[in-house]
Amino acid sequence: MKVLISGALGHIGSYLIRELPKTYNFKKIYIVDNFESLRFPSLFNLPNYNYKFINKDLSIEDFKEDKVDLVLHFAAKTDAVNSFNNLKEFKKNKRITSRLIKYCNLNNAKFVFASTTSVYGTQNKIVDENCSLKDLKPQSPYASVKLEEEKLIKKMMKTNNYIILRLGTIYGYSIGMRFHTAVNKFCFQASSNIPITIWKTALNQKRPYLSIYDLNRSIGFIMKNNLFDGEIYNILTNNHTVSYIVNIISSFKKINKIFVNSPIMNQLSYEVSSKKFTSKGFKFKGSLKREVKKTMKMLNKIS
């Protein structure tokens, strides 16, 4: 089987095409980038394996390498709070999906697009996919593009030959990874010694996450059991509360909070059930306190 992961260098893609290859067997793995993130380090001491690095901005150019078997999408801007500023910039994601999609219409490539839990916005109890399309509730540019890009892949798609995963919040250590979302954010403060900053009614709010190591088990699942029925999946580790990410933080090393009027975060709370993925035998066996020992660990010279 030959991929095509697009957004190849960033915090997800970094991380997947090192692990993903040490559990299936991959002919060939396009890792493409349009490098706008200036992340070269992902680059560095990859394993000894079949990759080809493709230097692209699929926002202005198709991908017309090869024929790929399955394409992990997820090149994307994701910085939700810069994209009430910047919704021209955003409003590329879509663009790049559009090519995508095409292209695997042509070549009956399978589909993976990672869509986000953002899309849900504030809710009073659990929600799961189940949930219609007039109760979702996206708080940012970045979200809402998102569900467009969902309802795009829903319409564009000829077969069902796709699965979209609505990912948790990230966190977990990856060569490329980044530190504006808030358990990075707050491993990298506390690291430097900074008092941690945290927007004044959001201590309580809670908020689905996901280990980098689950998702990177999640996909392996999907390839594995051919789970490409044109479903939409919450992905995600567990739902956590701001204090409690700040707990386990504080467990690794003294910390000081600050509370700010800023929005550091995106100030929404909300639960989202995983049970329809756990209900194909899947078990997500991330641990927020694992991932930001090993997180600290890594920044432990900062400071």
Ligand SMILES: NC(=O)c1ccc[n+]([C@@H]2O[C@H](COP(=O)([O-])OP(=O)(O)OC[C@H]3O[C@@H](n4cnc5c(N)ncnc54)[C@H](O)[C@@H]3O)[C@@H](O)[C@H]2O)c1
Contents of the next structure:
Amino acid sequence: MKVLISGALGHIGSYLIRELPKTYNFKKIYIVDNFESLRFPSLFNLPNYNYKFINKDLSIEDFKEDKVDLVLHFAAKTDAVNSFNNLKEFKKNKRITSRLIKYCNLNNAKFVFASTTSVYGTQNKIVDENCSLKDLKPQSPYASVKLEEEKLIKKMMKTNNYIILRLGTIYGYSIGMRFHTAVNKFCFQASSNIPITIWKTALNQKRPYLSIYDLNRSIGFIMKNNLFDGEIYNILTNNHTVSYIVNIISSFKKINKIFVNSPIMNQLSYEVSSKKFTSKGFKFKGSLKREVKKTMKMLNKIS
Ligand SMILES: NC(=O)c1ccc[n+]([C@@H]2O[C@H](COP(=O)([O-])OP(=O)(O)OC[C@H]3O[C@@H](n4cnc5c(N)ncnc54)[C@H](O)[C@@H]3O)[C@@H](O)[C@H]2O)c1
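The form predicted together with the ligand is what I need now, so please give it after the form predicted on its own.
What follows is the whole complex; the chain from before opens it.
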């Protein structure tokens, strides 16, 4: 099987291009990215495998190099906080998705789309994929665009040969990792001996998180079980409070906290169910403690 991984130099992609081939045999892996995030080191020391890197902006150019069987779509602008002043830029994400849908239709390729659990927004009780469109409350322009992309996929894909994954916030080390999101940002701040910046209302709010290790396993599971059924699945290792995360980090390093404002901060808690996915036979095995330990170890010399 040939696969195209878009956004393959990013936090998730740089992990998948190394880990997926350990359990799944690909004929060729196309690593496609436009260096928007400047993660050049993601290309360092790749294992011996049939890779081909292609530098391409998928919002303006099609992938024409080959006919692949599967598209794992992870290319996007991803800094949700930054999307509040930048909706026009974030709309480019939709253009990438639209091009890749057309590619899949034309080449009869399967399609995996990375959406986000932040399309749910404030919810009173644990929420699942049955949440109706009118009850979804995307937390940012970034999340609103994800929702538009989900609708686009449902409308444009000619077959059900796709799966939409609403991913919890990723934690865990990869060579192309970024530090915009909660766990990784806190690890970086703690390692730098500077106070951890917590959104004012967030300390006891619960949110869904996903170990990068579990995401890689989920994708392997989807491929192995051919779970391309045109459905949406929530993918998360666990729901955690910020306070829980901070406690885990403080078991590795003494920390100070300060409370700050954020455009996303006045959201209440929300908890997400992953039952639809686990009912297919998948078990989440990731550990926040293990991944925090690994990230802190990588950063242990910076201060
Ligand atoms: N990291 C998370 O917590 C999280 C949670 C939910 C969903 N997701 C989604 O998963 C996907 C990957 O996330 P990530 O954390 O790896 O993001 P990332 O920002 O680390 O990586 C995204 C990659 O896409 C590339 N890219 C951006 N625009 C492009 C374009 N026009 N053409 C080609 N490449 C382009 C960037 O250069 C970057 O390397 C995104 O769609 C993101 O929205 C991530």
